[in-house]
Amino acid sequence: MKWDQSRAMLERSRRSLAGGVSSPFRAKAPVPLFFENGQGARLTDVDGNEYIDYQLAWGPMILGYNHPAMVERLREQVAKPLSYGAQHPLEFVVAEQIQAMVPCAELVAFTSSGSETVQLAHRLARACKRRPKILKFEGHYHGWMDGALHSYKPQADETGPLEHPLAVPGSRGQVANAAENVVVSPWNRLDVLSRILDAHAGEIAAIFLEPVLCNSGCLMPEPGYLQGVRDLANQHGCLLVFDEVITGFRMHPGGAQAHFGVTPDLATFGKAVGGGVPLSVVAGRLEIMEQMFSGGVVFGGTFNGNPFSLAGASVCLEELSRDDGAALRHANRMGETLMAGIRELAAGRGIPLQVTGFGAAFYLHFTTLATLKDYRDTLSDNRDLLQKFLFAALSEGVILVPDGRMYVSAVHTERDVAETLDKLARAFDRL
């Protein structure tokens, strides 16, 4: 494939836009491409190349590109004011849709980004429990703000002992004292978590986690692990908070909490909830959420409950809840077929590969380890080989997330999957 126009546009963009991209994560792609259109599960770049897409714009496009129902609803909405700075009916309509789908959603609040939802959830938890600390897990990502960006991608020599992981800041310029109220635990180790909670008795307001470790390898919780964390939270008087920015409205119409049958006290949502429009959500128990109005917890935002975003969310949630969640069952079934096919392709060529996650969100690990349990296990991945594979896949017309993730939408078809496996076979051959 030729990417002359994308490369030329990137050079032009660098003269006006920091780094030439709107998010530094995007610069990590094998080739930072510029796109001009998309339909269904396929994208077209400015050079006219077509791709089967498994980035889904880093997750939001659960209904694919230019979904007819989404286009129609947004076309109607754009003829109205784009913002009111006041109430409008779509606010309670979408909130009621979320209440009907998500087990923990007694009340709902809207924001514009996943990072914002985390800040609100931190504040609500600390106010509710009158405790300063948040416990999070190694490798879990909860946004880029100072209070949350710790121990997301630490190097092996930074992590500290497994029994007492260090709170490693994720960015230069991050204030050092933000780590004073962060406690870190390894993922999938109830015994270690129990001891860490004992060591910080009476200090921890909330245990905060991705119910599937999507941001660092799509590692599933061990059987019974989430219920075990729920039980420990209850024993220690902590809130349990699920970061469902990725798993929400993707793993199941009710999120990972519905899939696993474990209900948190609070949950954050983003990406798929809006089907591509900027929207994020905090949902949780009534007495916790009401603190914003009767408990002194300050929260605001000019674009909270934006009518254009909520119009997109309303149709997205309608489509995902239709026929008892048929769209997501299809997405996960297509993904499971892909996962099995990719494993077979690698095994047939003697390439050591682990494919972890669930159908609609999974990850490729070039590793010789037989099992991957926690973030530290992913440090053995051969990232050079992954980059070569990503470039080979892109050259064949298949786009993955630059870290090796693959998102599958509700509109990927059996034909898309079969064609993808043919293309990835050639990509593996290049290795």
Ligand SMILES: Cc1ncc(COP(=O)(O)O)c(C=O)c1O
Contents of the next structure:
Amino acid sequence: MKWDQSRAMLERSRRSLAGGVSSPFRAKAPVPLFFENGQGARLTDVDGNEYIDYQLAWGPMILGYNHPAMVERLREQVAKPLSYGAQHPLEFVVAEQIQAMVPCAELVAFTSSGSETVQLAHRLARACKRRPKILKFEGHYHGWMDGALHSYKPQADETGPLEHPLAVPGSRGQVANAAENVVVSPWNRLDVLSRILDAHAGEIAAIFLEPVLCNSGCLMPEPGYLQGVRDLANQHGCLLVFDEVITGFRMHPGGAQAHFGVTPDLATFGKAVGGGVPLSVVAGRLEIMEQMFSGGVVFGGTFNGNPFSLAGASVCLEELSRDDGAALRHANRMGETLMAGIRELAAGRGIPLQVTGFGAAFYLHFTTLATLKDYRDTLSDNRDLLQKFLFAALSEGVILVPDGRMYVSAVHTERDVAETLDKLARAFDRL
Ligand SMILES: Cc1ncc(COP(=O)(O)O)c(C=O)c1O
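After the form predicted on its own, can we look at the form predicted in complex with the ligand?
Okay, now the whole complex, with that chain kicking things off.
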């Protein structure tokens, strides 16, 4: 497989676009690929190579590429004003769809990116509880804003003790004292969390978490863990916020909160909610959400609730709700088949591999550990071997997320899955 056109385009792009890519997360080996088109679960790059895609544009394309109902609805919408900066009926139509699907959604608010939803949820929580601090978990990602980007991928020598991890800033240029308002806990350890909450009594406005730790290896919560966190939040008078930017409209039509049966006070959504159009959502309890209108909590956004995004979301949510959530049941079933098949391929070749997560979002860990529980366990993953595998998979025509994650859409077919396993068998053989 050749990537000459992508290489040439990157050279050209670098002369006008900072870094040549629109997000540094995309600057990956062997070369950031430039794409020309896609259909269903397949993508074609500018060199004419075809791939079965498990990156789904980092998550949003839950209905695959060029889904006919999305295309038709967006064509119709594009003939109308793209934005009003004012009210229009699609706002309450989509808000009502989300209310019907998501357990915590007594009210919703629209923004454009996941990072913005987190900023809004932080502000709502601090205003509601009149407390300054947010508790987050090591390895969890909540966007790139100054107040949120702590202890996402700290190095082993930066993390501090497991009993009270340090809040490690994630970027140069980040406001240094933002870390003063962040408390960090290890994931999947209720005993440690309880002690940390005791040590910060009366200071923590909200416990903020990815209900499945998707951004550091798709690590599932242990049985009863989320309910345990819910109980601790109640005992300490904190809000519980689920960041469902990945799990939302993917794990289950009602998100991880519906799957696990634990309802947070607030939740943030992005990615799959729009099926590819830029849209994000904060949903939550009425009295917390109403602070935006009567409680002095300021929030804005020129593109909030724009008709184009909401038209896309209305179709996406309709498709995901149909037949009692059949589309996501399919995506998760296809993903489970892949997870089992990949485990078998690695085991058959004596390659130490753990596949963690749920069907529609899972992760490949090249590790000798028998179980992975929290971020620190992932530090022993063999990243060189992962990079070799990603390159081998790409060369066979399979795209994974560059960190080793795989997203499965509602349009991946049994044929796609079988073909993928054949290709990945050859990729394992290349290692
Ligand atoms: C759990 C989670 N929260 C927030 C974000 C930030 O979303 P965005 O990239 O749309 O700003 C992401 C992005 O990957 C995410 O995975």
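Only residues modelled in both forms are compared. From a predicted model like this one, the values you see are computed outputs, not experimental measurements. Positions refer to the first chain, counted from 1. Superpose the two forms; the largest set of C-alphas matching within 1.5 Å is the rigid core.
After superposition on the rigid core, a single segment of 3 or more consecutive residues displaced by 2 Å or more at every C-alpha between the two forms is found, at 28 to 31.
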